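This document opens with one chain alone, in structure tokens, the form predicted on its own.
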Amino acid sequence: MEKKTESYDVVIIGGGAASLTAGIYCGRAKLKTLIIEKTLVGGLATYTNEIENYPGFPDGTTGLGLMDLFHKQAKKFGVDFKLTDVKKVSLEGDLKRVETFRNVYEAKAVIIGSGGKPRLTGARNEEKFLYDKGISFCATCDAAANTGKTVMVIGSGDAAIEEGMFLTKFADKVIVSVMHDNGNMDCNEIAKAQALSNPKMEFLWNTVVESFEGEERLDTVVLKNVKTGENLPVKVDSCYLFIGYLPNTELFQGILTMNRGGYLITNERMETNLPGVYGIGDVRDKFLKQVATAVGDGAVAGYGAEKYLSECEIFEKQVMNEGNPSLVYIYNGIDAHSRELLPAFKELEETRKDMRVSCIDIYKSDGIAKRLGVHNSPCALWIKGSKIQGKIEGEITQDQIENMCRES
């Protein structure tokens, strides 16, 4: 089957809450944009009953109540949204492609938001109870719905020790399984002892799940000795997963760079190690999975994928001028020294007809000056069928530049 092609200018893949907010960005600066998601729009945060820590709503706010606002925002400002599963990625040079089932679709950006998944115990009826029917993956998110009631957290690790005790701030009781020997948990030293003597904490010491009961909606973990063999049924109220996280970035194994744990490496702008491909919210590695510090991380992508696609008009038509002569003057704005070479370069402008002079302020923005290979300032570059002729960086002279020109 030959698949249908369609030209975007940016390209989101992931529909969650960092998607979503790049979505908006891109689309209110009228730039092409479509969101592809494959199973809700929103994410995870759409199954979390309630949200209290997101600000602007004091009263608390549901998480498919807040990724509906995202989504109507998003179609408000233009942006296309496609519900299906990416199948192939080529995200190396000036046009990338992402593939679905019927559709290619190109574009000169695309940002990553494809999220991930808590990793499950594979126990019995794990699936019944996923999400608003028991089973939780964030004690921040949910921790004050469970006020006065009794609690299991599953695993040992910095993450569930740590969100455990933030749990016995609302719940009357936090029952920890742990798979290992009495006294033997996998978190840092300070958070274990800290664990250990809370008295709303209790310990299941060689424990794993077996199964998850109730009707239609959880209320007992029935936990299985790893020694003795023997299932101990716990009632509870909700039980929290914290047994490890999976980012969904199986598509770019290869292609961008990833840590031990498969999150995508970026900088603080969001770009990953190819130009004008950016990786957002869960999906990267990043200190603090939320809806807030997703939102963030969509914004600065959103941002930066529209200054991109602008550089990369002014790159091609004004700094590679199609192939014809081109002088580039490459400075800083809060540098004295640069600032002082510009009239020469707007005399140049004015005399010479012949060229085209260009002179890009590095100040804010530095992507055409990575694209010429430049990394200090100011700098002085001859371009002629595409090509840097000449450069001259440091110390530049007006003399120096006028030979330059006249040596071309």
Partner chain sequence: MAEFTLDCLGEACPVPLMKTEKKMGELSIGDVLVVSIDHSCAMKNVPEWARKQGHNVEIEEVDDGEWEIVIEKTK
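Superpose the two forms; the largest set of C-alphas matching within 1.5 Å is the rigid core. In this text, all values refer to a predicted model and were calculated from it rather than measured experimentally. Numbering follows the first chain given and starts at 1. What changes on going to the form predicted in complex with the partner chain:
Comparing the forms between the two forms on their rigid core, the Cα displacement of L95 stays under 2 Å.
Core-superposed comparison between the two forms: the Cα of A193 travels 2 Å or more.
Can you give me the structure for the form predicted in complex with the partner chain, which would complement the form predicted on its own we have just seen?
One chain, no partners, no other molecules: that is all that follows.
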């Protein structure tokens, strides 16, 4: 089947809190924007039942409810949504391509908010029982199916303990496997105290998973005591893994700079190593992964993408003047000295009809200066055939400018 090609200004990969915010900013800036989400819009936040610390909701809110509002707002600004997997990307160059199984989307800017996926234990037979065969990652999703059963939770972070406590409403017994010493848990103190006093919860300290056993379905988890090396088989009806997340970055391997864990490295403008490509939300190497910080990332990238796109256009049409002669003055609007030369350029614009004169203020954004390889202002550039032919920096006189444009 021939893939259909569609053009957008911005393609956003992922549909969580960060991506939806970026979508809202891009949509509002009247950019033609597409969000591609592989499962359901809302991302990881939709797995959390209670969100108590997202500002603006003094009575708390649910992850699903909050993300639904984000989704509506993005739609209001005309953002398109595609619910499918991204299969391939090509991000180098000015025109970027994002492929799904039926389409190729071309865009000048790509924002990556692909988030993470649950980490697996790596224990023996794990793949055999994933999802519907006994090992799952979302207690809220299938808790009711655990009524009267014995379930195991692996991990001791906030997610593990909170979901574990939620499971006690249905299951008869919730066994928690914790890697640490007796009483040591990674979750917050309140959750810890509640969990330890919950009569339905039982803790197995110093244990990790050795293997998963069963016929069709999981029926036993074999734990290993990390201190004694002893194996401990535990009969369970299902097992939930809450041992952290891994970033969804396989598609960008070797293209974008990542840290050792595979998280994308960005600067504070959410820019990756490639121009026009941004990384936001949980997929990015950052200090705190929350809806509140994802929103900040999305806003920065949305704004950045808008600036980048308008600079692309100014750069091609005005600065490079589509190959024709062009005189460019890079200055800083807050520097009085560099402003003094502006009338001279205005005059050249009037008298020299054979070239285009542009004065670029770097005060708000230095994107165009960076593209020209200019790091100091003021600076005057003479461009012809889309190449820089002459450059004057520092003390610039009117004579020097006129000479530069005459010579070439």
